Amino acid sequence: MSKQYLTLHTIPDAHPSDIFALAPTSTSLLSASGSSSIQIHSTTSPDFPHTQTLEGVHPLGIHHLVTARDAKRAASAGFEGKVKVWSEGEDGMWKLDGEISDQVKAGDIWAIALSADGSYLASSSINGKIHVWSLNEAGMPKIREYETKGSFGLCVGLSQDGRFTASGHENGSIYVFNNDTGRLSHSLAGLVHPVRSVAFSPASKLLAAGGDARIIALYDVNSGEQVANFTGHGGWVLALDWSDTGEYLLSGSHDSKAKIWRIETRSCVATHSHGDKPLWTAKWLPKNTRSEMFALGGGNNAISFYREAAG
């Protein structure tokens, strides 16, 4: 059984440049590309009116922007090697808290996640290695990492339930650790090609990954096993972020489309074309109506919203 979105609005040249991350909170969009600011759009108005401008963030760009699930921060990762951490005030404007410097070396930082709650946050490495910060404690410092073989980390997931790490891999490596334990709980097979995006669901019972092999993976997060293969699309898998219930899992692609894929029926329900560059970041808006929305952005430096058509 398929599912109808209809295009809500789009921000024609949101950016200057490719639109590489997407981050929500519960009544606003905030946006990062390959231009050093950061954009802040309201979702509570059916315009999607602009709010707010973080000017000259990270000179040389910024490849990687997240928000925190249930709590009033961000954090921004530039091609400079830095990180920098935001939180929103009681006036609904974004201010700078700090930057992640303990133990820093260039190099040391290329994907990032935040706990729901925003108090950690964790890292992947081009030498491979994951690190986590704790965010509420004096200076920021690291307390975890974790060892892989190697391999450039391409991205990075938390659980929401802040138990589980997730890392994958230029060399399609994909590895689950244990933040109670400080340890490996899996290592994951099965795609072979690099691995750039992970995701956990809701109760952090699964985990989607995907990338260059075009095949997103699921698996049992407690037992390690792969329970499904989703396929449709025709170029890199770059992005995957569920929907609040777990139900939908949405993907973007470097084939410029986005698909929905019900977990249920392991079944593709919905697919978008974003213009025809990649499409870099796609994400679900936090359920605030009846209605489920979501956002993409990509090399097109637009940003389209999407609602789901009633029934």
Contents of the next structure:
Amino acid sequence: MSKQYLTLHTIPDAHPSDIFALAPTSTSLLSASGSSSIQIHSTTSPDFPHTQTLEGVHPLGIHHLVTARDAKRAASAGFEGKVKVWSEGEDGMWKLDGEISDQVKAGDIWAIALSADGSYLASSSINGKIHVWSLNEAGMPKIREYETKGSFGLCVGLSQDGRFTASGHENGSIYVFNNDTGRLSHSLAGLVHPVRSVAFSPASKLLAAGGDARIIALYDVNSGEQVANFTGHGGWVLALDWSDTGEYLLSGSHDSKAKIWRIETRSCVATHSHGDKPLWTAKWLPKNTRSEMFALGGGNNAISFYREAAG
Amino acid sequence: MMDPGFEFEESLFDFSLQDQRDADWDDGSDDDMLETLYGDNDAMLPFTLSQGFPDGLSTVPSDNVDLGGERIELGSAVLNRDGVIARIENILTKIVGALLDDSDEAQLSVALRTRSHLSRRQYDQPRDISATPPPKVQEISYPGNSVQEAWRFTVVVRILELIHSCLIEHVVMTKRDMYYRHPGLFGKQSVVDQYVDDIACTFGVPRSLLNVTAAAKGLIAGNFIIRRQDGSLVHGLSEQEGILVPKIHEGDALDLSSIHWILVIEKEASFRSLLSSKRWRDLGAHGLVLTAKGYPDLASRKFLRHLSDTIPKIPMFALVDHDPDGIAIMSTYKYGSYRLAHEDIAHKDTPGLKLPELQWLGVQSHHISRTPVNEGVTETAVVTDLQGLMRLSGRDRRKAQQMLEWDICAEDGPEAAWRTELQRMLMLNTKAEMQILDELPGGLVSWLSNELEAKQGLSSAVGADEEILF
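Next block: the form predicted together with the partner chain, after the form predicted alone:
Now the complete complex, all chains and molecules, led by this one.
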């Protein structure tokens, strides 16, 4: 059974180079690319107007940008090695909160993730170490440090309740850490090939992971068991994102294809092409009164918005 | 910074000492080697004894040498690249310090160990082979006692600077390159040869550790002819494996009428496989291929510049690895050695050695994307297999990040595509050698000829008047 999604709007040259990250809030979409600036577009009106540019914030380009689901907070990581924390003011404008600097050298952090309330930031690193930082404490201190076997942590996820951190590594390993105890919960049966995206379901019960194996694996976070495999992508899986309700999983691939998977039936219900360049990022927009929407960004420098067809 | 040596250029050839030393030296080593088939880059060898490394020296246990006022322990301590860099920086720092010191005691001097006199004695006297004669230590001061000494000081400091930048840049320079940086200062090739070897001797390292090689390392092949003034001919297709990049003298006539494109290949292996392929017979009739085996030497860059000056509209392509070094190599062809390009001195002495018309043929990320863009359509120009992709090393990542800081790779710089490709490498943590194209049907050569045909189709459509030019 397939589902119909329609292209709602495309911002053709949202950035001058590859868009590496999209990060939605309830009213806007932040985007980052190989350029030095973060762009912000409103998602509350049909023409998605541009509302703000955070100019020149990472001179060598930005590889990761994330937002907190329930708080007006964002974080960005640049190729120069810095991680900056942002917050949205009462006036709807974003400003710099601070930089992650506690016990960290520039370049130590690669992928980043924020908890739903925006108070914790998890990070992966090239040497495989996984860290958690407390953003609401003075100086944004590092509060957790997890050792792995030293393989490049390509991706990291933080469950919305903040209890779990997950990391995906270049050697195919996937780890789940318990943030309450500060211990490893599970070393999951990996995908052998590099894991490029991990994502917790909204209820923190499932973890999705994908990468060069081109399959998406679903794991039970409590038991550590693999519960499903989604096959169908022809290219590396670079992006994964759960819909608000946890019914659907959105995936983006290096071969520029996006797919939507229905969790209940374990099936692909829609496939979309986003140009002919790598699809670096795919995100659902928080569900408002309208039908479900998602946005895609990648090597064609454009951001495209899709919505579920009525009926 | 300092280049007082230019003042002494004219008196160069009067130096009796200089002439005497030349007699001991294999003069014009570069040009001789150009004629012989000079195999592998000697920088690859751990020791280049045949090039005159003082083999006995490193075993002298208590051989202390005063170099610029610094006591240097030779002997058991074997210097590596970092050690040599530190040593040179130490010397240069001391010189700068002495320059800034106003007092009379401050003296600019460098102590060099030299074997040039030794070698002569070896011929004259029978000697015990197991005994290592000590090298002579020569103190060179500035301004010194004579004009010659001041000039020698300048030569040594300049060579040290060049070696230092080679080491920092991971660039290999030929002695010929060095000479051409300052032909006015050095006067003749043998001066460079001798002092480079003296510096190697002083540090107790093989010359290859200074990133200095003897001969031009570039190879070329193609349907061109050089008519020398003496009537001799150099034909670019005369050797099946290509010929060493020839030197073009004034008065030589270049026949490039059959050349429609020029291709620069990073790797010798790919150069050779192209030349040994069946399609080379067709390709080579219309083009010229050059490899400088990695980072290009000045001789190769000069040759290309000369070609480009002779036939200005000729399309020129680069085929390099899909990794930070590949792009850096392309950058050296296109913009010159990055750091040296910002030195006024280099600008003055190597004018217009850039190749701004150089186009990037490959390997780019879209050549190695994982799957065909359109399912079901056979896309033959894209490698779809996983084989051949490699992970970036820590050095690769650092190099890529440093390159992102280059002005040419800046957001608003001229090489936005390089910036994007470097970022993609970092994002995926992958790189690929050009050999990955061998996995395509028909291999690299087939890919290459298709790409060249496609590019030529484009360029001939753009400029129909080119036909008249050739």
